[in-house]
Number of protein chains: 2
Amino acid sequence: MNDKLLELDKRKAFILATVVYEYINTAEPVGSVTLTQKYNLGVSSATIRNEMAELEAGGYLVQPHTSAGRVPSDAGYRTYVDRLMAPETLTKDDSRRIRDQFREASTELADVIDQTTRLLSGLSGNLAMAIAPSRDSHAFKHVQLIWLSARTSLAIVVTSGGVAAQRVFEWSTDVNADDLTRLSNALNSRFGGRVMEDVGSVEIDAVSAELGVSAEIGDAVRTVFATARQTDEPEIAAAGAQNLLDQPEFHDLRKLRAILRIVEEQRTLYDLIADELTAENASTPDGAPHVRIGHELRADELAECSVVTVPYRFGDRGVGMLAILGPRRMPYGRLIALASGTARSLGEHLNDVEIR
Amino acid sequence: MNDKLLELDKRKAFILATVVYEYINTAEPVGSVTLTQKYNLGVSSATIRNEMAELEAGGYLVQPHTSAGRVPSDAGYRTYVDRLMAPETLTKDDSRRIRDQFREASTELADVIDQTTRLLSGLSGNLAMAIAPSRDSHAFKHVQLIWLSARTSLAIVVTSGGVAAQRVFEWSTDVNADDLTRLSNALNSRFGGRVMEDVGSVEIDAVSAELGVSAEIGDAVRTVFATARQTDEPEIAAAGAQNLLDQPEFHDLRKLRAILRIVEEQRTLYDLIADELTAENASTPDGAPHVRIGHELRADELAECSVVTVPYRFGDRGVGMLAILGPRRMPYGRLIALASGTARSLGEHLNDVEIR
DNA sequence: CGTTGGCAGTCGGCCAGACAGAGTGCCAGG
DNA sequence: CCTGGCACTCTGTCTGGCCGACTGCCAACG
């Protein structure tokens, strides 16, 4: 790799382009009569050959051995996403089978998370990957003990995320239901308005203390908003990884198992899709897609790969992500087209809709 | 394959046994002087020679060409399973793995199910699944509507299974939180003690116009019932896909697609396992582990494969079940012991910790 | 000075042929 | 009924040679 990346004429940065949309279009290295046959650039193969090796000098293409075509190189294909790619809008096609989705959707969260991972691969023919909005820092709703038998009462706690935790308790004497509300009262009143992380348990001890409940019922207080406060595992889904199979690259079985382990971790999948989450809500402007390639992914495993992340909004629960995961060799306009609408849709939906 | 099985003497059933025995080791299609030299058998290989023409003839085994070894049928298998393999015991090393990994399991039933099926990939190297148990006929236990502010109000339904729904309303006038409560014991009193099957919209409709509440409330009220009276889409979960890339019968391109689409298909996988839920309760006495071979499991994309499963017990919640999934050639002693370790040790954690 | 056609050189992919290895089936003899 | 021996078959692998696809370089040209 190069320290300095040539500046690129107008024809170099042409035959460049052209490099990379024909590699991604047929998985060959491109060679320069290729080049002058398929398109026509008004040169001799000859000077195309000077070109090219100019632009591998420049560290935008590589050869993968002597006598082969030019293949590009992370610098190439990032270049050619940044400055030398045409946008591309949705197909008619393809906006309607997101609008089509997106109407009968499920109004579960995780299952609307799910789904849309199986449009999105289904529609790019690669990994596609969506983490759900994390509920950090919801403010305390309600909390409300029930009464369902003298043995067994139920504990919930509402925050503005929605319902944070719930729980059947069974207690080894008899309660009574006034207890129930009285404490239920005394915990809102105290508690009301605050941020979650501030509802800490000797507090909630002390409220107990206070009303004199037992020391069973505390307890079980005190577990149900531990539970409330954690922030729960983000909802992550992935689907398509069989589409990788149809991807040349992935005929290497070591590749292959590679990226299937980091698919079936979902600790990796997450932290693969989480910086761009912090990086995206602090610079970024809203919803723009985003590009990372190969070395750029900061995994060996993923040294080959290419992953295009667009955020969505959800309401006051916060940012999500979608994520395709293909070879480098990605139709990227494409895949950010679909990405970015998807995303909007996945945005609307969630938005309209009331969901659990 | 034969219609009629050859009733196998004492010596074939021994070649048989260590046929399979030996396939399942090595993976290549073993002869007769492989088996003379590596078992002691007491006979020439020539004699071994007929044993073996003769299990073939019987559709015990099968030659891939002229000029190889044999490798078991589907029948062979059956009859290994059945009849000539030695049951086995757990490992001491792989309970206590087990019974680490339940110690801090978690206590929500999802995440229990995920790690299940991730430890059980591990321990058995193929692919493991597991369903969590379905919440058929709950019986209702209590329905509440808390008043959370003016205008949002939370409504909850409790069956016998646990919370079966929750969600938060928002109104377009103010509520009034003794309505709320009123409400809420008029529908307690009215459905106490039926099964949720058995409340019905138009019942539950005439309680909301019995005690004059606004026709929204009226929906509200409706609609949770609604959700909690679905069967929810039971929990399913599966691990390990990358394990079956170490094995040879999965080098072949098509074959592992095959299998990964129907991981991902959660409705294939989950037929595949459910027949044999619903088999499992009626005839076989309880937490039998069962082995289906190959054709046995009436896919094609999986005539190469068999499935271990193994049914396991939640309290009044009912039957889930454990499975593992790989090539016919695999360890069936060791994966039996491993799943029916798994699921003994699974449904102990379920039943005595408190699980949400 | 950039461009071009030509040419030599290099390397991978593919094919045919040869060969070794493994295993079977069969037969005659113990 | 078992056994050793032998002929036969089929696969996987290795080799050498050929073809095709490139590049790099050079001398010539406008």
Given for the second form:
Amino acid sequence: MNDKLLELDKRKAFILATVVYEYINTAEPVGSVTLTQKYNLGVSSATIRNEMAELEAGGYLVQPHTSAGRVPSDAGYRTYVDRLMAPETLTKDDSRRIRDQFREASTELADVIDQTTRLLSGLSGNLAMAIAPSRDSHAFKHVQLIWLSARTSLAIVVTSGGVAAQRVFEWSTDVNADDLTRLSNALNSRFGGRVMEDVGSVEIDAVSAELGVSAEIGDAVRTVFATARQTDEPEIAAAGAQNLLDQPEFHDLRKLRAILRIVEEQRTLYDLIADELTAENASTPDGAPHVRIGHELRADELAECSVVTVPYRFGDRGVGMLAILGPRRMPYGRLIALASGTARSLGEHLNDVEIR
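Starting from the form predicted together with a further copy of the same chain, produce the coordinates for the form predicted on its own.
Left out here are the partners and the other molecules; the chain alone remains.
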């Protein structure tokens, strides 16, 4: 942040906060007369006009047209979000809708994520997105090595995210069902509750060697665990793109099409919020929300957008991400409260039910 942002005196800060608040609510450039008539600022219209001119010179406000009022710049929004905005809490109605949604939510991980994005887009009136935790961050629950015949067995690895891998193995020599049961029990005892990325091949080999099972079986177990740990890029779920049509900023269809292209390009959309998965706030038990504004998104098509991201927990270390994308003129306090409340309820649901 520019050092100038630390130089705002109390009056300039109050005027800036009022301009941002007014513009968020009206989508119309804000002039000094409007501030004088609608808000008790305790100073004359001329003083407000001079202060707004200085805020514009300092980079906090911009004047879209010569005769028009002013609107916040990226720096103005940034200052508002970081220093001037009053925190908001969920309304009773929003809390009830979130609670009701997760009371009836699916136990299929993909379905839960889809339902959550639809809920969040409906509550926020913007585009909602979600990334599920990667599979290597899920907790290991159990492995089943099932004897089908002397030369055929089925291996299933189950994690906190459901069935992570299953595979049928054909053996070159006869296999005893008791060996498979003993190995399953030993692996479950050794690895139960661990994060999948911590279940390594060396320890799997050690367990197999302790029990004296064949190298062929040990190789098979390593293979199915490796499949269960695969960290393919998680798919991103998105809902509510049509909500952007209701925003004055996007009545220009060229701007809207550019944004919708990003929504359709899963890779671009994933990159937009995936950085937050490894950010410091995502490594804490209760990750804090994060806001990126305008050009901070590093995409020209999104220069008039902002994104609110909030991590949610799944198991001991599994981290997913919820996000809301909308115009820079978004009600930041309300959307942060919505995203945080939804992320908290999603994490509780994933940890309280048997996710498949």
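Positions refer to the first chain, counted from 1. Please read all numbers here as calculations on a predicted model, not as lab measurements. Note that the rigid core is defined as the largest set of C-alphas that superpose within 1.5 Å between two forms.
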Do you see a C-alpha shift of 2 Å or more at residue 95 between these two forms, with the core held fixed? no
